[in-house]
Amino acid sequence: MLPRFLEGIRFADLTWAGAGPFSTKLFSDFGAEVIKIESRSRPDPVRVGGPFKDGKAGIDRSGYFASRNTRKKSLCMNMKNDESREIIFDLIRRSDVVSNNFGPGAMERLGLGYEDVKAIKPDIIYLSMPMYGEDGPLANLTGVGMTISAVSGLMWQTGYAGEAPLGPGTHFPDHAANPYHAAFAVMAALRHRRATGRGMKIDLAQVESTINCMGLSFLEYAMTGEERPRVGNRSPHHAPHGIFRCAGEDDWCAVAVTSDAQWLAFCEVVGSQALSSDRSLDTAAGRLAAVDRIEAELSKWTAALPAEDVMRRLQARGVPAGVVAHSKHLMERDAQLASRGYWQTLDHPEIGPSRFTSPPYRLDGERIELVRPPLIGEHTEAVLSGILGYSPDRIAELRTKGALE
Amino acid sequence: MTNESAVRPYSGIRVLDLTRELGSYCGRLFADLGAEVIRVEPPGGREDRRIAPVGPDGEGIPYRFLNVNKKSVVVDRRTAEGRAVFRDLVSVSQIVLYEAEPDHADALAEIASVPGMRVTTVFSYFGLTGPYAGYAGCDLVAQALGGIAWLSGEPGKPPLQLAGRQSVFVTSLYAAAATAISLWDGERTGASHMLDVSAQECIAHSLQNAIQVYDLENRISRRGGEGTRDAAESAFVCADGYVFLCAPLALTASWGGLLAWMKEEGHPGAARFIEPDWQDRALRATEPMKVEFRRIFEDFVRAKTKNELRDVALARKICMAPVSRIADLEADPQLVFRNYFGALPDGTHFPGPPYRLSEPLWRIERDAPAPGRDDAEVLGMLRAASRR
C-alpha cells in the first residue's frame, strides 16, 4: 500500500546527515509532503559519503542517501543567498512542521531561529536535535553518532569481559533510538496543535534521547548503586548465553537458555550426556556457576555445524538461537525476511534498481510502499510554482541572482 | 511542576497494554504524555514483572522503568466474567499493544472481533507470518539475526551484543511511531488499522549503511570497521578510563586540532601524523595503522583526565568525548546544567525526557503500579461506559 495517512501535512525539511532524515521519511513514507530543503553547494554529506551504485561518486548516486529520503521532494537553493531566507519563509507559511538537525546556534545564524519562524508562522511545529542540547556548556562539543553511545553509557557497556570498551559497531543512536523520539515527539506535537491550536518547540537532545534507551542500566545503577561490568555476549542471569563459532569461515551463531525447560530441550539437541547428566544445573544459579563448561561443550557442537543448521535444530525444540546475520545473507539467505517480503526494489535514475528495507512491520498485511528518493533539486520549480505560486519570471530571476541552485 | 496543562497530546486515549517485553517501552512512551495506559493482568501480574534483575524489593528493575505512569488491573480471562471484561476494556480502548500469550492463543481474534475504531500493534521476535514466526526469540538473538552483533566487536573474536536489551528499545520505537501515525488516520477516517511489527525486521532497519554497501558495492560491511574505520576513531585509555576519539582525515577539524594540539605540547607524534602514509585514507584503515595510532595516541593522553580531555576537545573542536560509565551520567556538567535527571515518586533517580517540548506535556506522574492497583478506577470506568 501507498499510505496517505499523513495527508496535508507538509513538512520545510532541513534536516541532513543520518539521523534527521532517517526521522522525516518516515512521514514521507506515510504520505506526509516533506520537502528537503538543500544545497549543491553544501550537499548533504551522505549525498557525498557513498556508498554509491558501482563505486562512482556522484551526488545522486548514494546509497545512503537514497535509504534515509524516500519519497521526499528535493527543493535545491544557496543558503547563504540573500533571496533564500524569503523563498523559506514563503514554504513555512505554508508548512506544519519546520525540522534540523545542525548544530547549536546554525538555524539562528541563518535567521531561522524558532523566535524568527514563529513570528510568521505562529502555530508552527519546530524540531531541533542537536547532539547535547541547545543550551549548555557541552552544547558546543562536536560528535558524531559513535560520541552520544560514548557519553551515554552504551560505549562503556558494550564490549567483552575484561577488555576495553567499544562500543557499537555502527553509528547506533543515529539510526533508531534518536529519529524516532524525535518523530514520535512530532506527531505528539501535531495532535496537540490539532487540540489546542497551538504550535510548540521540540529541542531533542540526542545524548538525551539515547539515555534513555540506557534506562535499564542507569536504573539498576541508581537503585544497587551497582553497575555491571561488561559481559560480552553473556548475560548475568542466563546460560548459556552467547556467540558461538560454527563450521565455515566466520560463521556464529547466537544461543541462549533462557528457562529450564529451554535446557532440557537444549541437552537433547545438543546430545551432550555430560551436561544433561549433571542435576546441578537444572537451575538458572547452577548453569551460570559452570559457563566456561556449558559454553565449551556447546562450542564444540557447534564448530562441526553450519550456523543455520544450529539455529533450526534448537529452534525445532524451542531454545532461542539465530545465524549471526551479515548483510548478504539478511539480503540473500534469510528465509523469513523474504518470505515477509521485507526488501523492496525502486527504481532510480541514476542508481538504476536498487534494494530498500521496507518499514519494519506489516500495515494491515500489507508492505508500505517506497517511493524513490529525489535527485537533488528534482522539484525546485514544482515547489516553488505549485506551492509557493511563483511565477515563471520570478523563478528565472531567482536562478539568475544564484539563489537556486 | 508549576502550570501543568490539562490538554496533553495523548489526553483522552485509552490504550491496552498486553505486552511483555518488546512492547513495554512503546506503551510507556504514550503514557508519559497523557494516554491512559492499561495493564490487563492474570491474577498473580504477568511475568514481565520479574525479568531480572530484580530490586531490593524483589521487583524487577526492567519493569519498573518500562510501566512508569502506566495503571494495572487484574482479569482473570480464564473465567467467562473476565473474558467479558476484556472484551469491554478493548471496546473501549483506541490502542491495543499486544505480545503474544502462551495462555490465550486466540486473543488477537478476539480483540480483532471487538467493534470499533483502533489501532492493534502486535510485537514479535520475527512477525506474525513466514518461517520463523514460531521461533523462539530474546534480545541476543535478535540483535544477531537482525545484523547488528556482526557489525559489533572486533575481527578475530566473535561478533557482539550491544548492551541493555537494545531490541527491546529499537523494536518499541519504531512501532510507536507507527502506532502514532495509524491512529491519526483512524481519528480521520474511521480505519482501524493492524500493526505486525518484527523486531528482527526493526534491527535490519538500523544497520547505518550496510545494505546499501552491499546492493550497491558488492561488500559486505565487517565488525571493528576492518578497513574501512579510520584509526583516529576508536575509544582509547586515557588517566582515569577511556576517550573516544574521532579524527579521521575527512573531519579535517577533529584531525587538524588533534594535530596542533600534540604539536603544541611537543609530543613526537604530531612530526608523526605528518608523514605521507598518515596523509592515505586506505593505509589509516589498516591494522598495522590502527596499532600504531593507538600507541601515539594513548602515550599522549596517558596522563590526562577524561574531563581534562574534554575540555580541550570543545576548545579545539576536536571530536572527543568521555567514554561515561552509568555512574559518570549524573555529574555529566552538560545535563547537570540542563536539569535532566528527574526521581520516580519514590524518589528514585529516573532519566529525564527523550525530548523536550515548550509546553511542559512530558511528566512521571506513577510508579509502575503492583498488578491490580488501579482496579476499582479501571472497573468504575467500564461501569459509567456502559451506562453511557
Second form
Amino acid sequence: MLPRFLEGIRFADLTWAGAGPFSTKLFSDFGAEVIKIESRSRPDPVRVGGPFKDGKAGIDRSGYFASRNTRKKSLCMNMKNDESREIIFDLIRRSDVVSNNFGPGAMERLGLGYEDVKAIKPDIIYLSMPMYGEDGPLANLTGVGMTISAVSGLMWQTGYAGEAPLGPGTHFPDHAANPYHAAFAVMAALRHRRATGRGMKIDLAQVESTINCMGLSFLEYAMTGEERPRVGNRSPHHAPHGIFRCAGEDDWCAVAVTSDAQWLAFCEVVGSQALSSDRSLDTAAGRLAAVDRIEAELSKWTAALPAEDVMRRLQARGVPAGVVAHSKHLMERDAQLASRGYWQTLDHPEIGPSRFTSPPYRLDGERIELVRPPLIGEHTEAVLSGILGYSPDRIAELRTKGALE
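If the one shown is the form predicted together with its partner chain, what is the structure of the form predicted on its own?
This part shows the chain on its own.
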C-alpha cells in the first residue's frame, strides 16, 4: 500500500460547493485528515444539487458531492450556536490548516477571522478563497465558477469566430484553476512553517487565479494592443486543427496537423486528390490561408466513418487525432483508462457501489487508493470524543443545546 505522505496534517475545513472542497480533497486523498464542518440546516449546496444516484434525491446521494469529498470526515454543527464556537476553537487548536471559500467578512462575523484564529493557534495556516480577494473596490462581490469565468474574460474568449461567446461549458475555475492554485499555496505554507515555525494567511482571489491560466491572451494584448479573437477549435499556427463530425448520432474526432510531414501523411489517409495535388498547401502558411477548404474536404471524409476509425487511421500515420469522448465512452470504452485502473469502485451506504475518478498522478508507479466520502455528520461523535476528548455526557449536552445540527 502506497504511504499517504500527508498523514499527520489536519484541516478544519469550512469550504463548500466547488473550488474549496476540491482543493481540500487533494490533501485528503494524500492522507491529510480533512474534517469537513457541515450543517444539516444549511448543507453544502452540492449535497442537495445532484446529480443523484438513480435520480433519487437525498442529502447523501449526490454524485457531485461524493466526487469532491473522498476520504474526508464530516462534523455537523450549527455555526450560529454559541456552544459550537467553542467546538471549532478546540478543533482549530488541534489543526494545521483552516480553510474557507466564503466572501470577505463571513468568517469574521463568525468570530473566525484570521486574527481570531491566530490568537488561539499562532502557527495556523489560514486559506481564504473569496472571488475577488479580501480587499479592493470589488472585494464584497461574490460568485461561483461560471461568474468567475465571465468576469475573468474566459467566457469572452471561448466561442467560434464571428459568433457570440459560448464559455467553456463547465465551471473551469472550480475544477482546475482555483483548486490547484490553492493546494500549491497551502503546500508552500506548510513547507514554510516546517522551516520557520511560522504560520501564514493565504488570500487566494479566485478571479486572479483564473486569469493566471489565461496568461498568453493578456501577454498578447500587452504587447500588441489587440485582443485575441475567438477562433473556436482552430489554431493560429496550424491547419487543419479542430473537431469534425463523424458517422453516428453525435460523434466527433479531433484532428491537428502540426507539421509539413504530417500534412503529407494526412493527405494520403484522407485520399483527397484536391488537397494532395495543391502545392500551395505544402506549408503551414498556405494551409492557414485555405483552412475553410481543407476543413470542408476533411469533414466529407470523417462524416462517413466512425470516430474511432478516423482516430486509428490518422494515428497510424503519425497524425494527431483523438475521439471526442463523452462520459459513457470514457467509462465503458476507453482502453487506456481501463488498463491503468483509473476508475475506482467504492461502496457507499446510500448510493451503493459507485465509480470514482482516480487522482491523475501516481507515486512510484502506484495510484492513490480512494476512500469513500462521508455521510453528513457521520464522524461527529468520533471527532468530538477521539480528537477533542469530549465525554459522552458533554456530547449529549451539546446535542440537547442544538449545537450539533
